[in-house]
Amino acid sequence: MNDMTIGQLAEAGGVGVETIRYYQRRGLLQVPETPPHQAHTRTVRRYNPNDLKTLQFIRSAQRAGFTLSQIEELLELDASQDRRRAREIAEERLAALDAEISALQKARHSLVKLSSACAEGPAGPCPILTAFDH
């Protein structure tokens, strides 16, 4: 695709029309120029493969669990080429990562305890319903 409007940017993104128009209000995609000719017409605004990369990037980046804030600056560091910078950016992320599954494993050891206890215990009330009292 190379002349795509919003709604065809959007679709092939997998996206909707107003995350686009949100992602240019934070200024992570470009808001396509008005062609001269059209300047005092309604357009159709046109975007081209790169806003495309644009976008899977941005989509890309969310996945992996960046915030918007720092998409936009992993946008900038690529204008200028700051590998440095975004390597610190991508440190801090794995460091939140190991942090949030260090969290999960610990809720997991939790949970096979409980569950443990729960099946091999004396009657009454069960481990699990009783531990999310407190």
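Which structure goes with the form predicted in complex with another copy of the chain, now that we have seen the form predicted on its own?
Single chain only below; no partners, no other molecules.
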């Protein structure tokens, strides 16, 4: 899959075409130049495996909880080779991630309790409102 159209890129990245265009508008993906020898004629833009890598990075970074603005910065850092800042960002997110994970684990615990408290029979009171108390 070398030299793709936007539709193929979208397909390969598991996103919609409109999402790619949105990332382009946000500056996360660059818009490939059309061949210069016919600058005034519009033509179909072509995407390469690097674009796909970037797209995949964007999606993974989102899953890691980065916002699109932060991802934008990460992409700039990748180009500018500012290790210090890159590490800073990564560690910030790491700390947040640890907090999020442990919050989710607490929530998980509460849900397990709730679901077993609601286990018997089809009806009757089960302690939904107090499910997360302590």
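Positions refer to the first chain, counted from 1. These numbers come from a predicted model, not from an experiment. So that the term is clear: the rigid core is the largest set of C-alpha atoms that superpose within 1.5 Å between two forms.
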Item checked: Threshold 2 Å Cα movement between these two forms for R108, core superposed -> yes
